[in-house]
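One chain comes next, on its own, written out as structure tokens in the form predicted alone.
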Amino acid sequence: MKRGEMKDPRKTFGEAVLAQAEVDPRIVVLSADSSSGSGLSPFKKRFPERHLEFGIMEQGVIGFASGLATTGKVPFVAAIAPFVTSRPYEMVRNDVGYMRQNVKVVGRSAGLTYSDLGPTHQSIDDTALLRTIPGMVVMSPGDPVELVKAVKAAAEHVGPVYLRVGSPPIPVLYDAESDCPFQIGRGILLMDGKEVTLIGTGAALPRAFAAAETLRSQGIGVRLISLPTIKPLDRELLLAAARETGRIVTVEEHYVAGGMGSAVAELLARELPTPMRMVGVGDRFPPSGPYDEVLRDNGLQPDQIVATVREFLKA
């Protein structure tokens, strides 16, 4: 990969997956009615004994799949992204988290990347839900070599596992792999700087980076963090994030209440209180419409977002 190329998450992710299964006889893959729509179709192609279409029976290809990890299979069960986290969270819950399955459950088409299909598509509350799991891995990689370490690190760790796919391309940020040091409960370190700490995760990644970029061609000296893994956290980052630059920023597609940027302020409660914005959905279902419209709906365009910390660092 390229810095700057234009990849499809969903693409990437398929091809991922089936990177891990050419050298895991272990890996299946089973899907509600998304296989071709979760960038399945080489799998299915390459494994066709080792690919289940279940159709729209989500709250039974996860009770499937946690079945399948009691006889020694790695299961990644992958759909639209509200359908295998809200409406099967009972069985995510008991059957998956409860169990300690093996069981990675990958989300696609998340956040607000389902923008035109509206409310019952935006998967903006999946990382609330689901991070309250105990023992529940969150991860929501927001640059394609990011995506493709979190596919080989679900895979390798034992225990169940959350992984947030968005759906429009989004631009490689990494000169090279080496660059992307990936590790679950890890963050990263894109940009170093002593006056704000923005952390961008998922989909809202890129945005984040093209604000970042923006603050400090103005002269303003920001820490810029990606935050692939959601749960569990990178403590000692963002602690040293927060007490180096006093203050911090969250972006994500998300609903504000439950999610990463609630997940930074419930550490920093805890053990470093600094003050915070966080930039992503408010207290109401959003519009439905063009991607790019929605999110300038919701304040998370680049230029809104150097709005919000440039009236930050002045407040």
The other form holds:
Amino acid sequence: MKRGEMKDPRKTFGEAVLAQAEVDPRIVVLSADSSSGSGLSPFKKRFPERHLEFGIMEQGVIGFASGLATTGKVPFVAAIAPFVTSRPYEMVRNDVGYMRQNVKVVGRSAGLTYSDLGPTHQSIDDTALLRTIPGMVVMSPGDPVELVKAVKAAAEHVGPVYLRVGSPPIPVLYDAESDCPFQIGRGILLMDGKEVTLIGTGAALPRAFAAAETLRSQGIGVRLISLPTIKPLDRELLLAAARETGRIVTVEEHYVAGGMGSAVAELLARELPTPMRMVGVGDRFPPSGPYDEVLRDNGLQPDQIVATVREFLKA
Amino acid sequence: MLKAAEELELKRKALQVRRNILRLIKAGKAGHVGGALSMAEVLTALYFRVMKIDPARPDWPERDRLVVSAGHKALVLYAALAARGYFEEKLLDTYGSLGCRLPGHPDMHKLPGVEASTGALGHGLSIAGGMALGLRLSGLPSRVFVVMGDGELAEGSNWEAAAAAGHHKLENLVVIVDRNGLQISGPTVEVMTYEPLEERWKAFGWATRRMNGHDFGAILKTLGETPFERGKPSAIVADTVKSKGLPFAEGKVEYHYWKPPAEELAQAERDLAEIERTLG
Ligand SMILES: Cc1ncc(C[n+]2csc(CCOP(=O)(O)OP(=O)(O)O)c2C)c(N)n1
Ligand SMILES: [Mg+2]
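Alt. form predicted in complex with the partner chain, vs. the form predicted alone above:
Let us now look at the entire complex, which starts with that chain.
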């Protein structure tokens, strides 16, 4: 992967699962009529006997994944994000979380990705829901390199994982894979600065990145952190950022309520109260429309993020 | 045919299971008694005759599994596991205490022999289906049994699981529906009918049978014939009486959950003593 190259995250995800399945025979894929749209057609072709189809059955498929995990399999269940999170929430909470099963739930086309399909298909509450589940790791990689590493880490981690993946093409942000020290529970410092910290996650990361570059060109000492794991949070990195920059701005394609910004705020409120701004979706069902315009409607475009940061610095 | 001596032994075990249920209720001062008592014979048969298990090795990969999907039947599960020697019976006396290993609905991480953490109705069949699929993928001959309530069948998630089990031809999966005819608000057919019950399962690709859920001869014969058809999961409708064994409570909707006054507890003990007397 080359820096700046645009990648379809679903395709990258599917390739990463396939690569992992080549070395880990425990991996099985469960589809709720959702594999092809999740980039898993190559997996199905390569391992037809490990690809289990369930049809449009998102509650049932989570229970089946849990049962499969009790027999030592490592099930990946991938579908449109709301349909594996809010739809079968109780199954994820009880059958995967409470039962502590080694299931990887993958919500793809998460966030505002399906902007044009409207609120039924947008997934802007999944982080809020799933991070309340004890023991659940919540991952939200923001570039293709992070995504590949997240899939590997999810497969190797013993325990429930929620992996949040978008679908519009995203740019490679790292010069080399080795520049991305991905680890569950670790954030990644992308730019250093002392005036304000910008934190991006998932599909919002590239826009936070673009905003940070603009701010830097304007002479603002911005620190940029990628947060590919929302739970557990990288406590040290976040506390250091709060201490050293005194201002935090979070950016995510999610409700402000309960999302990554909330998770950061919960940590800081307890340990180091710090002024914050949270860029994300407010308390409403967003309009449907072209992705770029819906992002703008929610203040998620780079120039809007820049404006939010500049106002914050004046406040 | 079940030999008389063998049947007597099983009846004694079922009595022990009922005594354990009562012991739990005494400790916790309340519990879901009706649907526990209606499954006393079925769980006795499963744990003492039918399932390939080893209480000393609850994690043995080749074991058969029982998922009690109607998790409020925890009392009969705990009672049977204790009777079968998965843990000491005196643990039953901790029921209802803070942080005890026997919560009101079973937690698989708290007790050996509990295969799934249930309690929210309509989850167990999918979990069991996944187990059956996983066992088949691993080339193991083990089977998975599921106990469900008849009221529970109103949950749509069950029918997702039923369809998937039929589609995937999970021959190693056996469902037993406790057809005691009652749920919380009244008779099940009035609250939300499930009839025609057997036809529903058949339509989802299952082979079905009906049996008297209190008659060991019928239970062992029926379970002994599973899978009823090659390439199909098996569903058994067990005709039972809710609160079976306590005549004052039998078939009465009020005894779904029981917080027994002292005199009823004493009556229940006399009723079980009477069963013991008739067994000789
Ligand atoms: C999802 C869910 N909804 C409601 C309940 C509350 N509840 C517990 S038992 C019960 C009735 C169950 O009736 P049935 O399945 O017939 O069980 P049985 O008669 O064998 O006790 C209900 C509604 C629950 N445990 N889970
Ligand atoms: Mg009932």
